[in-house]
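In structure tokens, one chain follows: the form predicted on its own.
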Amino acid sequence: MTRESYEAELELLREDITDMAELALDRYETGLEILETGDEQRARQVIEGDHELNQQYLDIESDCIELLALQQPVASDLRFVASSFKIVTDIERVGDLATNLARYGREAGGGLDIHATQIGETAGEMFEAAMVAYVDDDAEAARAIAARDDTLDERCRETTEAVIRDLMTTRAWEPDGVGQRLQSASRELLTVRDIERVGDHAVNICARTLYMVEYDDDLIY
């Protein structure tokens, strides 16, 4: 293989997680918008299809393999392949949560009402705009982006407070509203975690593109 083709091997690598990027981050907005409406038609859209995303994570898994193998990278092309790898990873992972967003607000019938859509938006941009950082080889974006991971994670244990003092304090103890507040307050529990980790993702990105382009394994470890 030439060096103009071996280039455009890994050009195309990167465009193929940035397609993936693209879906993962839809899937995850339509989840967010789920969680409001409760909308059954389009929670089953994104639920049915998660298998086209991990798909799409086994086929780029096999061509960073090969590259590896076949290819033989070294030095900056190798950190390339290798972030990439981890980074597939990442993504899959925001669609399951995606998937996990789009049950719950399915079986809530929409209305969660916990300030999901702020957190939700902060964390998909986080998102987005590591995938970006990644694309443009760009280390001082990958580090302002994971500075935020603290502001997301504090805004999300107020609202796990939030819900869990409304909880406590809530009229809702009469019999017949006990199972019904309790299975409420779960899913809102289990939301704001999920919406976290969308957050924990971004900063992996951006850790394995500071990695990728500084060689600098800080956001790692």
Contents of the next structure:
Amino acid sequence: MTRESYEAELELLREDITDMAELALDRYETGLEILETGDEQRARQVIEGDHELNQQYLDIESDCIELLALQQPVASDLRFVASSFKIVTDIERVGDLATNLARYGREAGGGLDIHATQIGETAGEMFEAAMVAYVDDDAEAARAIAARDDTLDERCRETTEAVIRDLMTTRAWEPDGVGQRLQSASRELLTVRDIERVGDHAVNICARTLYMVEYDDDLIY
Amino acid sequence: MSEPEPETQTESTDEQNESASLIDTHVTADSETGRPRVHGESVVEARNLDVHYGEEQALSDVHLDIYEREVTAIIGPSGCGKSTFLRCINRMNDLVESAKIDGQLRFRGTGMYSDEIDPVALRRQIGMVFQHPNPFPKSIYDNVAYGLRVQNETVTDDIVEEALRRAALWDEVKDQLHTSALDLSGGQQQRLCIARAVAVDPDVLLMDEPASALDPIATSKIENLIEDLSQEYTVVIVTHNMQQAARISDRTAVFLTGGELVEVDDTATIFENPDDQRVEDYITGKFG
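Having seen the form predicted on its own, the form predicted together with the partner chain:
Shown next: the complete complex, the earlier chain at its head.
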């Protein structure tokens, strides 16, 4: 492979990862909508469509291994391939979390009201911005996005506390009963946990981007 | 050139004192963490080293330390001066009439080009292995013994065996020591040349693309051997094979066109995060 075609392969890898991230983000945003609407058909599309993301993940992983084996990249090329190899895992996990949200929304029949949409949007924005930083080799943006994670974590903690507080005040004789309330509270807590994880994956992508661009591994370790 | 700044610099009090070390560079700053990194003693020191072949400049203002019991790889494009540097270290350029050497090159603190240095004695301490195996048309035994005999030293079977063992060749040739060295395979011939070099117990081993003419299996044996040899010897290897440099060396020096030493650092740093954009471009194949 000539240097030109090698560079084309590297660029193709970047494009494939961008496409996969766009699909994962789309699925995630749909998952957030399903939390509110409980739309069964859309939930099925997200859940059944996860295999598409999984296949993209495997294809990109294979491309990375091939580049490492055949091109033995070094310096910035090595950091790009190594970072991409790790980032693609984070994207795939965001896809998995999107299917979780779709399941919670479908099971609840929508109406999950725990500010999930709001914090979910924040996590989605972080993920999207992290991918832009990766594509643009933008270290400063990566640092700024990672710094937002503390705020997201705090909001997730507050929401978790609110759910638990609400559960503790539920009375057995109330119309929906403790059993039902336990189920919904459980879904709400899982929802918050998964949204918080999307933020964590955004931070991971920022960490790998910083290593890729500036050889800065502070966020990795 | 971006040789990491020495952590401690102890200038010689007498610049005319040929036996004094120029700079105590046993400790360098780790380019990643900034922490001091301890090396062995500096065996070879180049300072402001210029080499010309007639009007053509082959090396330009080279500053480089070769540390004891480390493998130092020298890489760079053709014509960048890496072999010239290697040849300076054991004064092989003395044989090139047009070669003119300026600056300072010291071996364990003594100027290599000072009048008190006997080039033949120097070459005993600094052995050389070339790109193409060059055994003499003699027996395996006589090849190993050659260096000792020309220096009128006693040759014993034990010395020959030890040299062949150090070169990882003994098990393959112990039953045919008195057959012609030319009957060996290319890889075996190269290891025989290494045995010949280590038989005189040198301080430094210079290797000029020692595996470039060998197949992957023979190359692998040579690379393993270099790693083993670095436990006892200081090794300097010139190679065009960057993966080889990455595999076997502790430090890598990158020369670029014009004989300029552009960057030297620990090998992991050179191949993961070089400091100089020209090095980045060269090792990633964008230039060179």
